[in-house]
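Single chain ahead, written as structure tokens, the form predicted on its own.
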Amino acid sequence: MTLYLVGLGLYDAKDITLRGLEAVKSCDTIYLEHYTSILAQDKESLEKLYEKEVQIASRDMVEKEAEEKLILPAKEKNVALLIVGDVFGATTHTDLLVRAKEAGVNVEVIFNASILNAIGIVGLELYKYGKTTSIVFPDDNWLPETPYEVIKNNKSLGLHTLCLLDIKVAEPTKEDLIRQARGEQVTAAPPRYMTVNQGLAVLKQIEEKRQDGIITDDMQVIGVARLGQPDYVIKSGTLKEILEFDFGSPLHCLIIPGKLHHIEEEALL
């Protein structure tokens, strides 16, 4: 019996690897992690391909109920957790792997493409990226300055910075779960996906406070949208220019280049 951690890739149901598909078809229970990223298709498309039911796994379930829902059941049957992108794009899944192994559960990891390697299509050398960071929505005057610090440190070394942009998926409250159990209709708040433009606005807001001259209107930035999908967009320009550009539907990410090699400069033209 096995706990399968399966990367799904970046676009749709067909991005799963053949080995991943074979594993999923062997499973008795299948969960789709639905909070660190999203696919361009809904879970019904996955169910049609797998010919099996797929259950949505919330952050709370994966982080707080993993033993009950994932780890212990995998001692008696095959269980799969499907993860958009690659399995280890989020630390949550590393923690799950460690906990499962400590519990004596057999774990099989099936890798796939993620933003961390697909970003190579932009034309910047993957070896020249520094620490990756995340930009989050400001919340009740709480605005973490971590991305600013990461960009500052990476730029000091001539390294590029990949900024992942926030996804807010409303978790059901206890009251919602009670109402669902009663068969009542519960309307969840729609998810929010940060745009390139919003991410840049957050960086400018931090700059106004810090005044270190790291984020300026004339600095070069690169906005990326829907990487891995047929209609992906890559747009390079000054921060002021990119702020005015419409990148369309999610998911978006942002790159702050470091020192550019001439081949990288040509790739961005």
The other form holds:
Number of protein chains: 2
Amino acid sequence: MTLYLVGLGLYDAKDITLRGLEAVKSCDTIYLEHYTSILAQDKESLEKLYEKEVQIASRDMVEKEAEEKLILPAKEKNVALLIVGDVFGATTHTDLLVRAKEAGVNVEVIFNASILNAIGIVGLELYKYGKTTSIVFPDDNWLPETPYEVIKNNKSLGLHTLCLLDIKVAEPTKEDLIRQARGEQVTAAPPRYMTVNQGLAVLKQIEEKRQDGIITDDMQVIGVARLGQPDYVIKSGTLKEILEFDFGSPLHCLIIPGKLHHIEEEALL
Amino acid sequence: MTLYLVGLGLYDAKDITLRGLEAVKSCDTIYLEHYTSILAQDKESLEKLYEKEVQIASRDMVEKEAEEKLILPAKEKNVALLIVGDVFGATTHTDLLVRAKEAGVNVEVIFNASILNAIGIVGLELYKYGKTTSIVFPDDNWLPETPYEVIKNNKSLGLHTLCLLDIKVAEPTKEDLIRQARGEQVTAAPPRYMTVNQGLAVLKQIEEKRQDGIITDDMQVIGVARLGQPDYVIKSGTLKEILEFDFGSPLHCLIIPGKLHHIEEEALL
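Form predicted on its own done; form predicted together with a further copy of the same chain now:
Whole complex next, starting from this chain.
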């Protein structure tokens, strides 16, 4: 009996591997981790392909009820946790793997593409990226400067920086919780996805504060939208130009190039 | 008509995605890039799965005859280039993508897992890796110090370093070429794959020269073998311990950790 951690890839149901599909079809219980997924990998299309029932698992469940819902059941039967992209995009899944192994459960990981390798399509060498960073939505009291620091360090070494952009899943307000406790239906606010434009605006905001000259209007940046999907967009230009460009629907991400090789420059044209 | 660049994933024929399989089955001409592949993705097993003929393409062909063999034919019919791992592990494929687009050919990339994301299974956070480096076989006159430099920079930022290990495909000697010109059969020497132990020995050799105290016998290192295969091995310990450990058959890689989070430490136990 096995706990399968299955990466689903970047777009729709057809991005699973044959190995993954075989594993899922052998499972009695199948969970789809529903957290940041806005992809075409909805429960219905997966169920149709697998000819099996798929249950939605919140990230909260994967973190807090792993023992009861995933690890212990995998001692008796095959259980799959389906994860959009690749399995190890989130620390949660490493933690799950460690705990399952400690509990003596057989775990099999089915790898798939993630943004960390698919970003290669942009044309910059994957081995010339430094640390990856995340830009988060700031609020009135909070403007995390980590991405600025990471870009600065990477640039000083001539390396490119991949900036992942924030996804804000609305948390229920206190009022929502009270209404929920009363048994009323509460509709959660839709999640917010940071755009390339918003990401650049945040970087400019940090630059204003830090004044190290790392982020300038005429520096070259690359915006990417819907990587792995048929209508993906890659657009390179000066920060000023890209700040105005409409990349369409999410997910977006952003690259701040380091030193460009001439083949890389050509690929960006 | 389309040129498909199809990632095959890390182990055998079943690691292709459903999207990839569908694409390949629609192709009139299918090339398998045979370069560093020592995986179970041999021509025969792929042909059996695809029910199509697969031709072997040397890296040399992909670089020098791309126009004639891949780009121009893709104007008339569907052509696939199958690539072990993910598509953008090598600059060659970026170059191919750029040239095909310039020639007005429709290109579709089918992503898959690569070592860059699958390494997440080790338990270190993917977002805490700095630049990736490669350790190559030194010879009497040549000991490239780049990996040492990369590890030093990454460590100074608290970041982990993934070290890819050299694969030496034997080049024909002058004598071989003469014999070949005479029409004699020349058997190429088998390729050499650097082991974790050899990789560590090279790092120690560079340390002896540089003396910056970056590589020490009691530092923690992680050796990885056959990532993505059923019999994969991950072993962490001091450099001295790992230097003696037998990881078995290739491919191997090596991680020099930066600052470890307690969850990461736990995952390595």
